[in-house]
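Only one chain is included here, represented as structure tokens and corresponding to the form predicted on its own.
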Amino acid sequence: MRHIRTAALGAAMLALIVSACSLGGGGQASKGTIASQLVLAGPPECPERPFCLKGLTGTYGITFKEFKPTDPGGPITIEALKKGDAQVGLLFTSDPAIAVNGFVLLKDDKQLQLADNLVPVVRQAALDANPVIEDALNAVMAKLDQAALTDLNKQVTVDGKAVPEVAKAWVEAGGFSFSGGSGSVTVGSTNFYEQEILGEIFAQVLEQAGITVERKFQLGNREIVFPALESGEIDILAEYAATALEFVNAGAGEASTDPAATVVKFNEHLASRGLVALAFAAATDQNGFVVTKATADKYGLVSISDLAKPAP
């Protein structure tokens, strides 16, 4: 009887030891994922947004140690990252603060965000009169990656350089060379500085092609610039595929995470308006999740999926 009780007690002690090891004994599985060690900073509504914390959980299976409400891609989020109050922050993918602070933009490898890739929207009549417009603007889009867009924004908003100066340097470095254009076109923009920078790049490349370009920047919001496009007040506008599609389709929910499919659907709605969307760029302006370089190096972070890996 004593032998049986001793054996039972020994088994119970062994079970307790195994349990303790599994809960806090330092094994890799006990530490959880990398994300479970980190704090996410973002706008207060982030936990309920499908393209923020709710989407990270659903698409990537990520649960963070804590969520810190800050602001929508603004200075409070940036400061939280710099001070170490948060290790992951939501910024917009073309925010110059990424370059200024040396943040690492994590690749959205499972395509959580809708495809807000940059895309030129042009009046069909302008294309018919000058086919070189399509070749020229498509060439610009082909060279516009995320790093280039972020740097263009930084030069204007942080370094204080003039938009024409920044655009000229980028166009010259791109080696664009088009000819055969004639007549005139008007390039417009909303009140967003990024669209003005891109509009100026469009204008300078088209001027090289022999087209006279009038600039009408800072016209206002989409409710102003789209009627201006349709009426012929302006001929060319830099846009964001998913957001622009949902504007012209009155929020029908047709935009997707696939930029090619989104632009195809966008063009279906633009045709009746006498407009066409050209090739899209790799560069986007959409929700992005960033970490400091120190955090990226510590955990080997390149993509959002890396946050779901076991913590070291």
Given for the second form:
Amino acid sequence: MRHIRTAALGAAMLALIVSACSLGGGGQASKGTIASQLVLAGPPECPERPFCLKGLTGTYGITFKEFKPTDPGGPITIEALKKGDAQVGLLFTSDPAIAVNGFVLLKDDKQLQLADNLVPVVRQAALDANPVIEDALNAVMAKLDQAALTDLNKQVTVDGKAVPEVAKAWVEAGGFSFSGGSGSVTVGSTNFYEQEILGEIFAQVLEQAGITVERKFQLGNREIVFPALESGEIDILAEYAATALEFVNAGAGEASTDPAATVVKFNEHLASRGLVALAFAAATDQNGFVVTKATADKYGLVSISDLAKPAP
Amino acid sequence: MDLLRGVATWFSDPGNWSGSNGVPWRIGEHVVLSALAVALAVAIALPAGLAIGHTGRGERIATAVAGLGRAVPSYALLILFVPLFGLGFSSALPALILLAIPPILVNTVAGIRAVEADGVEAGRGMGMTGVQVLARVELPAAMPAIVAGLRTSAVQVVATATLAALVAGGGLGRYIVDGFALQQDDRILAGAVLVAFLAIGTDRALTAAQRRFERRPGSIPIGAPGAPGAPSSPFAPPGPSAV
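Can you give me the structure for the form predicted in complex with the partner chain, which would complement the form predicted on its own we have just seen?
Every component of the complex follows; first up is the chain already shown.
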């Protein structure tokens, strides 16, 4: 008798727990956001960083089902997306892997990321000698959108094409035609392939304009290359607005999510150094959240804020 | 000194002892992953080693394969496995199994081969079948060498299981990888200390097991490593300093 009662009580408890679990689970699935069904992959520091998970929660009100610590915009994050272990990944916005794998870069519609738009920095003296430099580089920047930059990176790092060849094709397709240049300038770059591609594009456009160009690429990191620009060893360098501003102001926190305001601030710091930042491009190289094509289609994702919408 | 104080503070913070990122949970993950890897490695390497040692066939190939296995870094295997098996333990486990196999395989083969021919012949003379000779004469005599291989494997696996954290796996490597990413030296060192203690503990436990086999009454000491005239084990068990 006692055994039967105990068994009945046990069964009742079990039924209660099972029904509670299924109710709880069901409720979550129907009421949750899209993000609550997805896994985010990013570098281990992501949960603590304002430009990563912390910002996604604070600015966008997004909470993911799970965060998986992988690598900073590297192969493990990419494989996790391809394998389906994660649906959202943090990559750099100009990473060719985005195009190669058909990932969809979600629009940062609430401007979480600082404006690391590409911007040419030129020595004022070179600009005074050849005013055509400004027109030529502005025209290049006007054509450099995100798709263009990502494709240039892909041709070099994925397809294995030579930088001068890739730059030549892009310059020819752009139909740039400037003239009236004279004398010579030196174009530099850090040892980052993206900057070398841009440096080569600058060089070819300026050569078309009649200027003799010396190339000093792969010089090292910003700590080496920027002083070379200030001392006149090089005259032109492709930079990233927010990061370069925080470099020249020693991390004063003046960079913002607005590229125009960031470039204005950048120029305030550059004037005393005999340098000037020209027009910035639409293309950026900053943190970007990507999803696979399948995930984007399934949930209709275009912007990061779409992740906060209720799940279908 | 500041760093040591930081590590002490880290260990005394109750927040680091609870939840799915707490020390007990992370140790549990680490132990489960390591134990599973070693157990599966034994399941593969022990029968293979016994067969090769007993028949004497394929010994060179086994040694070559084991040498190759030891030469390929676990980190490289781990990264290669992510596209195949996905993130976390599903990639870490096969990488650790491949790390654990060579010492067990080589020591098993060497242990069986080192059993003196007199003992084997006496067994055959008594009318034992090949399997009986293997089970009653060769295996007991080779047991200390096999356990020594197991010990080497287990210590290597416990130390290397930290790599799982690089591919979003759990375990004690989480503290080291996260600490590095967040530039928190105290967390890195705390993780390293925990891994070291776990590896030393594993080594001690298996050393005790190895001694028990060496002294077991009724076991045949012929050819046991350490016995006079016996060839030394190709895998000398590492001391704690090898961690």
